[in-house]
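Single chain ahead, written as structure tokens, the form predicted on its own.
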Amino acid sequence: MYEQIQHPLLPQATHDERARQHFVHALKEHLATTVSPGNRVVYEKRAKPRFVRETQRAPQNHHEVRRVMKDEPYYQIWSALQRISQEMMWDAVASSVERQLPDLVARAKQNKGELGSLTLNPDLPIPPYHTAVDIHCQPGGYHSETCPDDVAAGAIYDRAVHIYVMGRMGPLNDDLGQSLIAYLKTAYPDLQPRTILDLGCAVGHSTLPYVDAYPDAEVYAIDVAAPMLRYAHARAQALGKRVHFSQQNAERTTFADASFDLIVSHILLHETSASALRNIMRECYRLLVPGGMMFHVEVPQYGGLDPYDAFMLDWDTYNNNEPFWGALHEMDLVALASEAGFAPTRVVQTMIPSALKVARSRTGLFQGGDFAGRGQWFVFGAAK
């Protein structure tokens, strides 16, 4: 695994805190590489034959696979351990952040240099798809604040993501941004955006690569969560990257029409809702200049997957506080973009390889923490 770069904003763990975090990483690695493959064996030798006996045909989709797998003891044990490892991960990181939160807040305030900007809106309503559940089981979600100038949610997320993906998104957790950029440089070599917008940027993991990839562009990034943005801005300053962060809802932003040449997001869409997603697509269309492009990095739509792979990928819908995960991955994305104004012939749906060598260490399974099965990401986009 790549070690995470110890930038100035990353929480400093004690020996015991680091040991706990390494244990959770090892547990997740064991579940992904050693335990999880057994689910396929159980499916092929027990669950699938039982379904065939009952229906005289093989399961045709992930719903049918789930119907025969959910009561299998092996799957239940793996699933319970997977959920427990998630809760242990947040706990192992949160205790470290809570211990040093005043220092992290002070460090964030010190990193308000001349690079970029930070604009917060305390009156912005947090959408219900964020407040209804703690997304990814992160306690308090992304938006909760416990003190003035709080950065806890961002600090927890920065460290925990590295553990969650078992180091497979690189030392800066920026594989999503790096991979999309590598695709754009190859597929659209003439693309030279002057303005770039990252929707749902969280702490800016995937935002910052665009600063280096397109040095002449102004890079903007929005999120609804103030603690994430405070941390993101300070982190960008510490890493020497110029980004304009603002607290906004991607459904309705304050930017003028035709403000951006390129709009991107990185595993944002599944954390919204059906109505919000339609609003976001319309907003992308409004914000793009004629000829501008949007690209959203996600995990694959279920329609193109083997039913068993789709079932495993759908685990998050039922077990990881991701209520819109499954619904998104069954949507007709061409129709979605068309409703927003994009021509169907200008819609892109493709798989792209990870830009990082660490992709070789992925298991090839679609599962929590290793959901870029075989080191690939799904890209959905369109040109205006």
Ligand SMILES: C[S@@+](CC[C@H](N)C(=O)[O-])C[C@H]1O[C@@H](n2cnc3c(N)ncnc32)[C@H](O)[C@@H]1O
Given for the second form:
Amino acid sequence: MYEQIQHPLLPQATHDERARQHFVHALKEHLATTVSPGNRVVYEKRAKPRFVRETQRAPQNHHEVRRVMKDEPYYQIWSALQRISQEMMWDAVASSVERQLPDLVARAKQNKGELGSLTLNPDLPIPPYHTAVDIHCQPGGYHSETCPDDVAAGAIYDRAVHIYVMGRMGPLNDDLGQSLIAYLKTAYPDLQPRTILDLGCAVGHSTLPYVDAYPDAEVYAIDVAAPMLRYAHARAQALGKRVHFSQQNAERTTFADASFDLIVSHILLHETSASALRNIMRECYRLLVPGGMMFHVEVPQYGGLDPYDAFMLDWDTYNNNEPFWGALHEMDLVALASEAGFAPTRVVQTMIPSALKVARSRTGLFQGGDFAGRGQWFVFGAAK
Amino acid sequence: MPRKAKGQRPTFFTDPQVEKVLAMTMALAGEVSVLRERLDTVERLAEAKGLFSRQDIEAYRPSARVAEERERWRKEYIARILRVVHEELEAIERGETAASYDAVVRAVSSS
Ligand SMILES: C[S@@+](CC[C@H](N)C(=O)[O-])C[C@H]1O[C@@H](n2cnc3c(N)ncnc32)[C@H](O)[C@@H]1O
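Counterpart to the form predicted on its own, namely the form predicted together with the ligand:
What follows is the whole complex; the chain from before opens it.
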């Protein structure tokens, strides 16, 4: 079992809390590696032949696969256990954070040092795609606050992500940032950004690697959720990384035109909405200097995937409170970027390998928690 | 702090009651695992330090204060196992339905 680095902001777990979290981690790993692969067998041996008998053809897309799979008892019990493991994860982490919340708030305040900055805007409206349902079932979502200077949502997220991905995003959960950087260093060796913006930074897992990778750059990171940003800022301070965090909506920020050489996001896009996504693209275009580049790390698009793989990857849309996940992954991204002003010829869509060794222990399956499987990420980018 | 994620919970079985029983069983499995780990720690430490034996455990009788603490602990324990039942009530109170979730999928996909 991979362990997370106990940095000064990470909630401390009692013996039982740790054991409870270990159990969820082990349960998720068991479901992902031992139970989930059986769904493919059920599909090939039972569901698909049933579909073929009824319609004289094979299922053509993930919607058709879902229609036949949802009646399969094996798929039903795996789904039920998968959902339960998600709920147990939040419960096991939130109860631990709640117990020590005053201490965590105090620790965040002690880490308000001089490195970087934190700018909050209590008047910023929380977008409707965050208040409609609690994304990936985190009770209260990213934004809810239960006390002054609350950091609970951030603390819960930091610990829960490690359990959710079964430790396979590294001891600092920074796989996404590390992997995009590794790709940029190879594909764009001359890229020397002086200003970098990370959109939807959450607690800064992916943000911090940019500080070391581009030491001459000023790194900015925005999010709509105050508890994430307070925690992110204190965590960055504690880890000695200089980042300017501010509470802003990526659809429309307060930065001046042409402020950034490089704009990145990591698994942000699937947690927005169709109109928000168009706004974010336009905002990226506005914020980039001519020749500047944006890159967004995501799980792969469904187009080109085997319908069964797309169906498994789509599970989260309906069963893990990720309502925009499916729609995003069926979208024409070249059209999306060009609507915002980017030249279609300057749009990049590619799979990149994970930079981390632990990622190799992922299953080869397309499923939440393992994401793209086989330690790969999808990158969508464009140059202005 | 809120304990139930906002959004109607999907159901996978024809009989939704089965779902709840499974959630309870898994919560229980989790707690058994927590307990097993703690007991293992205790027994190993005791053994390493030559502190007490199995006979001592059998002969132990809790004081009134200890008994009270244990009762409190049991209450929390049971609430954790029956979480899914409490959450269903929360969902009913909030008026969440499968249709209300689908409406969100449609809304964020098209607006
Ligand atoms: C899955 S988390 C991102 C994880 C993070 N980028 C990382 O790699 O660790 C999504 C984050 O995006 C934020 N978010 C969602 N929509 C946003 C928007 N329109 N503007 C800014 N932040 C947003 C959420 O509050 C949440 O913290």
